[in-house]
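Given as structure tokens, the chain that follows is alone and in the form predicted alone.
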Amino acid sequence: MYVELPFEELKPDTRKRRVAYFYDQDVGNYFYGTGHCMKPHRIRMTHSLIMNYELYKKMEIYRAKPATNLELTQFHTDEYIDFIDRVTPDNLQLFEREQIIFNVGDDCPVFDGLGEFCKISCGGSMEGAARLNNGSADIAINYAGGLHHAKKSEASGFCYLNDIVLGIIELLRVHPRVLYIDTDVHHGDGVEEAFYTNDRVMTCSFHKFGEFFPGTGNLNDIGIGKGKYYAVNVPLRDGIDDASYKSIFEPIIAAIVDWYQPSAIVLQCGGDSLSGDRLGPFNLSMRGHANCVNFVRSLGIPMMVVGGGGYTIRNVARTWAFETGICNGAILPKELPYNGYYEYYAPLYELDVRSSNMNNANSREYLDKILTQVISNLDHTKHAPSVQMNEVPVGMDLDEDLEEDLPESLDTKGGSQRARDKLVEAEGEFYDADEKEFGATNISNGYSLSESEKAEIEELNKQIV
């Protein structure tokens, strides 16, 4: 059943997609602590590359409102959210019991602004899901999200709150079935656990298995109860390369989409499956990793792209910037534009992460066994399971709470939020600074004078002279 597909030059799906990109400029300010692998600074580095590659011309950029406690408790417990809100490095000694209960400490340290960091992450994923729901975007991107290890009332694996679960809950308001795909080197245990008994969400995780955190994600973990056969796990061994990953990823995802027929997809793009990562033992190049994004985009299903792991931060920034280009149907040039973190990319200053010569421990026989087992499990599932549909909840329209577009409101800076959301620059409507005089604008007011107004102005000019 397994066929080794050659990994050729990446060909982007160039069909036009409306892309909503979420970024909060504060997210790079948070710091897990000296010596900790997780560095939110990588999100700011990614954003700098995206801006300097001028991808802002191709997509809409938003700063999401941080999630509220009420929204967070759709999945997490009240006690846990209250703890995350209140705990700081200064009052940590008051929460010794809670630290044990909620697994906060070593891997998941308490740092300044912990609550705000979590709410920014979750807010981007929830608003991205809401924009997919109301049809204002085809692809939503939130690299501050993807924290897939967090449980209902427990931190785990550098993750405190599970923005992915909250985003999927938002999608389930409108979409009958959602597919979650995880390409992080670690198993997406938090998301799988949340929907392990549910057939409206199918989870599919490609990860390193065997004496590796978090220790879950066996091939035989397939869900229970109503969710039996709706959890798919693809346990991989060290050193998997681009061709092997493509040969196992594409047929499994194609089979799931054909059988399950999801109406929305959430793709977790953890950068720790790249070659040379500080924690991950895989051997994917930047293009091998981005091929997953390109393949899922080509399916034409509304999709949300979130970040995740990734601990060699210069490679994570390169890859996520490149994948943002893929989401917009473009291949970014190899030569890096000058940006605020240019020296991080020495000595080559190229947009590329190459595979190394490490041994691929994933034999053809092993991958064939996995593929055969996964396809066999799909045969047990109900073809596109039926879903009792309810009315779409009130409040799903993002526009309904915004100010009304009265004529006078359009004279204010940029108009109302609704008006700004509907303004889309057509291709070719941007002008480089060297093509016009300094200080000139690209905006015309579209207003023409009547004959009487022209005559009045001429009369005034004569009086001045």
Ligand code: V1D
Contents of the next structure:
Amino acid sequence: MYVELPFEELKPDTRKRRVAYFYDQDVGNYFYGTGHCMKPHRIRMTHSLIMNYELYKKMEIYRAKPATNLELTQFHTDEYIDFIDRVTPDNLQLFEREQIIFNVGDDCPVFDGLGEFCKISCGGSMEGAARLNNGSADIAINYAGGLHHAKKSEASGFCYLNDIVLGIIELLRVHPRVLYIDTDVHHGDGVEEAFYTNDRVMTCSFHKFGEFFPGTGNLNDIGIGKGKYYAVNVPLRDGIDDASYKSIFEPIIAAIVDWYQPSAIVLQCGGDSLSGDRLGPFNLSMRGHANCVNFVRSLGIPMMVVGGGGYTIRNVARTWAFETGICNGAILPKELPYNGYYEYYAPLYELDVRSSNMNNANSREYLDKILTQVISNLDHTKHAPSVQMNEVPVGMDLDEDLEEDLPESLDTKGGSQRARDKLVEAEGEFYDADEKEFGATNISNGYSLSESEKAEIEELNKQIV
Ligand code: V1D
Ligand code: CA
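Given the form predicted alone above, what does the protein look like in the form predicted in complex with this ligand?
Full complex below, order starting with the chain above.
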């Protein structure tokens, strides 16, 4: 069943797609603390490469509205959101009990602006989903998202709030079936858990398994109840290379898409599966990683691309910039353009992230066993289950007053641009108090729903979380 082919040059799919890219210039200023390996600054480095490669000419650039507390409680509990909203390093001693129950500490420290950071991350994925829903974009990108470990009322693995689950809930307003694919080196446990009993979301995580965080994601973990066979886990060993990854990724995703027929796909692109990552033991080159984006894009299904882990930050920035090119049907040239963080890319100043000569502990027999088991599990899934849908129920408001980011508007000065914007507003300059805060909603994309179908989808959506 498993056939390994040599990894050849990436052939970009040049069919035109409308790409909506979400970036908030404040995101790079949030800091998990000295010695912590999660660095939001990598998102700013990525953005600088994207802008200097002139990808703004090919796609729309948005700054999402930060998610509101109410929106966040579509998945998370009120108590947890209240805590994330209020806790700061200065008042942490008031929350002794909460620190334990909500699992903040070493992996998930309370840092300045934590609540704002989470709301930026979630806002991008929710607005991205809303743009896919209303048909104004075919691909939405949010590298501040992808925080796949966050649970309903618990932080985990550097993740506090689960932008992916919130984005998928938004997609489920109009999409009967959503496929979630996770290429971060860690298991996508938070997303899997949220939809483990649900057949409207199929989750598929590729990850290192065996004495590795978070410890879940065995081959036999396949969902329960209605969700049985709608969770797929691909447990991998150290050192997987481009050829092996492609040879397991493509047949699994092709089989899932063939059977499940998702109408939207969320692709988590954690950069810790790259060769040389500080935490991850895989051996993917930039092209091997980007092949996943290229393959999913070629399916022609509305897709959301989110970030995730990634701890050798110069390689994360390189790869996410390259993948943004792929989303736009372009292969970026190997010579890096001058950009705000040029010195990070010494000594070669090239885009490429290469694989190393490390051993690949994933034998062909091992990969064959996984592929055979996954495909056999898929045979149990009903073909294209759940509701037939025709119309858009009330969804997320979209601000049509788009904020475009130009290279010169990059914020490297520290502090929050949003806070500065507010100051300007307070001084009464450029601010129309009567101005409508939200733009168009409910833009039809061709679906229409009967009253009973609306009730059914409302009920299904209630059962999700
Ligand atoms: F190396 C560190 C330095 C400072 C703080 C934490 C770490 C660290 C490394 N690896 N923490 C970990 C993992 N935690 C543990 C804990 C030990 N405890 C009992 C659990 O092994 C967490 C790794 C998180 C990976 C996050 C992610 O890459 O998947 C991600 N995806 O989206 C955002 C992040
Ligand atoms: Ca994964």
